[in-house]
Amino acid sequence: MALTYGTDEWEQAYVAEVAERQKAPRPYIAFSPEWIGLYEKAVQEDALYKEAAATWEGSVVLHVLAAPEVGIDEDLYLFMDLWHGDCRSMRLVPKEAGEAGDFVITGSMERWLQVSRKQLDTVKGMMQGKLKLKGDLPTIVRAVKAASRLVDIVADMDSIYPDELTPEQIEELRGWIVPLREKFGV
């Protein structure tokens, strides 16, 4: 039975899970909880992001569509709680919480990998329909420097991308996603 998202119990268990998973050697697989934990810390410590996002208010959710070919059998929702240059948290969250974000950007794993590798600009991707936005596009456009900095931070991270996994690693990925879904509802 999954813990209830939004409770102290869920948050404490999630933070403990990430800390335990971060004991494994790096690099981490992109979009894994341990990778998200590193991303969160990198954003929290980034002076350029703080300056670029000083007027930003609201949550941003990266909705990653299922990609069974790389071991992600169900959609993932990465919820980023961003407020005036602060990154208060980044979490994989249940679908209901993800869809309730102020801004939800949806894309295939292929599109998110293009963004991560700086092959696709996030705002241009939304304007071209390669990424789908739920939320106010003009607000996102006004925060283009902050959005770009978030991508720069990802691009600088030492990551293993799902499309780089061997068949054995894909099965390993599936093996850790199932317990996460059961425990955290993600």
The other form holds:
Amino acid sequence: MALTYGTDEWEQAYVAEVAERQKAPRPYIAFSPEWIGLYEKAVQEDALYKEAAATWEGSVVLHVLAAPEVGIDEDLYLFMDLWHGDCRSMRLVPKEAGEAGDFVITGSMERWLQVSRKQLDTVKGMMQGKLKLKGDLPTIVRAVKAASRLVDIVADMDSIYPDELTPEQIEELRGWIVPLREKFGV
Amino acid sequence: MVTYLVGALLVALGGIAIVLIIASSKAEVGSGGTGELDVTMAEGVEDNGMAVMLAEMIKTNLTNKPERVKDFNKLKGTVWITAEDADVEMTMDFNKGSLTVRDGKVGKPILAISTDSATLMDLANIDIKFGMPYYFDETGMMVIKKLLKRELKIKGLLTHTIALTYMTKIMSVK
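Compare with the form predicted alone: the form predicted together with the partner chain:
Next comes the full complex, this chain leading.
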């Protein structure tokens, strides 16, 4: 039975899971909990982001649509709790929590990987309809520099992208992601 | 040379701003109001991310800043916008209190704006001070420089200045 999101138990178990998974050698697979843990730390330590997001208030959720071809059989929701230049946490969260984020940006795995590789600018992606934004648009437009910085940080990270995985690695990913979803309800 | 041109353009914009403030204050008598916001998305526009975004931005802006509804109510004419890097274009038909948003280029625009996606965001970040677009801060200066470098092209800049001012005000998220 899944732990209840929002409880201390869930939070402690998630943090422990990330710590355990981060014992594996780097780089990590993009959007995995261990990779998200590194991303969280990178944002927390980034002076440029702190400056650009000094007035930012609200959570941002990256909604990655299911991509069975790379082992992601259900949608993923990466919840970023951002406040006045600080990144309070980044977590994979259950769908209901993800959908309730202040700003939800939705795209296919292919689009998010293009963004991560800096092949697709986030604003351009939204204008082309490749990424969809739900939330107060003027607020995010005012913070466009902070959003760009979040993407730049991802691009600077050493990552294994899901579309680079071999068929065996994809099956291995399925092997750990299913129990992870069951445990955390994500 | 560029500094001189920026200076000259700022002085010109300052002059236009003064004229517009006077015109606007006169026009306000008997006009303005905060009637129903009539924004229609034409068929086929739903896949145009830029059109959906800008329409949504205008609606949210006018809801959050009802004092700008009077600018929306005065604007009449067709505006065409293209984000060249994204290869997306849209048309907005303003008709004194109503807006129809269409995919592509439709009709004869009084304002034609061509630039890249990032600059469109800069345009949306132009500050509004004393009821007028403000070009004397970092974002405003950047927009002026892009105009001079032809990275931002606005057809109708001089012939439909008042329409451009209304447009800037209702688009601005500041």
